[in-house]
Structure formats: structure tokens, C-alpha cells
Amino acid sequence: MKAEKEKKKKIIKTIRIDVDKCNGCRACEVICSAYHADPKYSSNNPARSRIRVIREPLRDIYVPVYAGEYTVAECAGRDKYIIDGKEYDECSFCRASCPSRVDFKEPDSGLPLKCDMCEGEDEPLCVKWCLADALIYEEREEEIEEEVEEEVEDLEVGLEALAGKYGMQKILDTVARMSKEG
């Protein structure tokens, strides 16, 4: 049975990045990894961070990228970007956690990471701690159509895929750890 579409207003939270202002201090990575430690602020492991600063050492260019949605397959796009004469692969700036990349994977479990905008805080801590003002928190309201039944089906498909890849025990352990944090 197909669910009826229901129009709702949703707050979309994003972080706008001003690459020209980023000085590569990595304070965003440090606070994010500390916030997501178990228990909160008990350790600092940049691999746990939901934001990464990509650096081009010869030109001293820094590009902060925060984790987006998980994708079960590699994308087909392999566009090239040229910044100050150096060519970059599209994957360098991609926000997704996907099978072909090690970025944005939980170091202990290997499960994909996604930025949660530091849920429960006034604004993401990476934005608050960015002394260069390279990260700007923005909210906007959008009208979306929701299909409740399909969302449940999508969740089940996603969990089945994760269980097939990582095993049910790893998922249960990660959910238990996450529920302690929240």
C-alpha cells in the first residue's frame, strides 16, 4: 500500500564553508572528535571527526568538508576541479561515506559517519570553534513531501545492508554506544 504524500515544513541545517578564510588550524576536527568521544570530551581522535580539513601543501590551501549521507555504491561522477592550477578529483571534496573511501568511517566499527550538527547544541561546535569564521551555520525552512511508509521501508533496507556488511552485533554495539552518548 502506497502512503499518501503529506506536505510538511522542515528546517534544513547546513554549514556554509568559506574556503578563502580557512587557515588549516583543524580546531573543527579537534572539537568534533572530542564531542563524539564516548563519554563526551574524554578523548580526541580526529578519525572520529565528522569534519575533515583537506590540505594542498604546495599552495597552502585548506578545504573543510563535513560528512554527508552514506552511499552504498561509488558515484559515477569523476569530475575534476582546478584550484590555483592544481587538479583535484571530485572525491577529494565529496561529503559522502562510500565503499571506495576511508573518509568518514567510525574508526572502531568501520560504520559510516554523518554530521549530526552537534544535536542538542545551539550550533555545531565546529562553527563555534572556528576562529577564522570559515564555517557559517545556516538554517532555512523548506516545504517537503513525506511518505511515512516508504521511510520505514528505506530504513529496513538500509539496516539489512549494514547488517550484511558489518554483522548485526557490530550494529547493535554501535547503537548501544550511540544511545549512551545521547
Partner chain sequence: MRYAETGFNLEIDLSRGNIEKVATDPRETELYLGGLGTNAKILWDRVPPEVDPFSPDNLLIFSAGLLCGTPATGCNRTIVSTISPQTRLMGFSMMGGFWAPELKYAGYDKVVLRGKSPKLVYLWINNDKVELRDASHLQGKGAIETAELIRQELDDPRIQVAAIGLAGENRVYFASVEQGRSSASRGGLGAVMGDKGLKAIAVRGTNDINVARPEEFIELCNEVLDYIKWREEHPIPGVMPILAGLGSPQEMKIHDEKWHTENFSWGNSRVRRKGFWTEEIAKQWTETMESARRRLISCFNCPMKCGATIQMPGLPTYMMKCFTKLTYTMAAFSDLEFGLKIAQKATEYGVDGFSTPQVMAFAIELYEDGILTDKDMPGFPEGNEERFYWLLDKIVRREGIGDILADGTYWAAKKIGKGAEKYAHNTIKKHEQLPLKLSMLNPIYFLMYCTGEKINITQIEGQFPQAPFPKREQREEFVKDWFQVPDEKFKQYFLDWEPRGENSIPFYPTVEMTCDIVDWQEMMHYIDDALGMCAGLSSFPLKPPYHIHNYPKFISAGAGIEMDEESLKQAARRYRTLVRAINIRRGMRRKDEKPPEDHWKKRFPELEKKLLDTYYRYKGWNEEGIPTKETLENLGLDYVSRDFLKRGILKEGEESSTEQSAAGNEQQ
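Can I have the other form now, the form predicted in complex with its partner chain, not the form predicted on its own?
Next up is only this chain, free of partner chains and other molecules.
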């Protein structure tokens, strides 16, 4: 991957998550997975959602978490937060699609999922469908000097994940076989 120095205007997209307002309805999971279905809206399945709500009503725990980067290996250590006397489970606030959790992976292929802020829509659809205002979308412009990394394509991320799971050689063999069959 190349890197270069460059002045750039960047739109920072933020979703403000107010866990006190979340009522645990999971509408965000429904619309997210529907939007990302192919064809669009043709199906839904919260297990494919790029937002997952950690929800434990009896302990009053409600944390909507977004899928972030894929990681091959899990963290060396784990963290556990206690806020207002409520103890959150390990990794509750982590966005990673990581080997140690089932969230943020396609249920059948195991491919990692990542929130794309509903590219192409006016606002992320989870925000639109959260009438409780637990999710608020904000955009701001910042001028920054940054290391620009070439966008890693979805395909590449997916392949990396598969390689992590099955080993690179097996992937290459399978691709070779499939292209012959095709």
C-alpha cells in the first residue's frame, strides 16, 4: 500500500450514541441488514447487521455498537467497563470484527462486516429508523494533513479474512478450481 502526504478536506461523519435513550427495540439492526441485502431491502436478518445492540434489560444495559475494522487476531487483553455501577461485559464497546466474537460477521460465510454509513443515503438508515433519538448523525468538515492510505477494497478485506480463516493456499486452490469449473 502506497502512502503520500497531502492537504485534504475531510468530512468527519459521527453518530452520537445516547445509550440512555436506547429502548432496545433493534429497529436499527433490522433496517441495516435490509439495506445491505442484495437486492436492496429484499431480506433482513439482524445477524448480518453492521450495528448490534447489546441489550440486557434486567441489568439496564443497552449499547448500540457499530462494526468497525476487521482484525485477524483478538486483543492481547480485554477490557471491562463499569459505568454508573453497571458492569458491562468484556468487549461491549469494541467495534472490531474479531475472531473472539460472533458479531459483525456474515453468519454463513464468516466474512467480516463493516458499517459504511449507508453510503449514498442522506443519513445512515439506523439513525433514520431510531425514533428514540438514541442515534444522532452529525457531519463536520475538517482540513487535515494526513497519511492517505489507498482505500482497501471490500474484496481485499474479505479475502484477508478468508485467508485468516482458511489459509492463503486453500483460497488460491479454491479460486483456481472455481475458475476452471466456471
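Given the structure is predicted, the values throughout are model-derived calculations rather than measurements. Residue numbers count along the first chain shown, from 1. For the two forms, the rigid core is made up of the largest set of C-alpha atoms that agree within 1.5 Å on superposition.
In a rigid-core overlay of the protein, residue 173 has its C-alpha displaced by at least 2 Å between these two forms. For residue 60, a C-alpha deviation of 2 angstroms or more is recorded between these two forms after rigid-core alignment. When two forms of a protein are overlaid on their rigid core, residues whose CA moves 2 Å or more are considered shifted, and residue 40 is not one of them between these two forms. Superposing the rigid core and comparing between these two forms gives a CA shift of 5.4 Å at residue 164.
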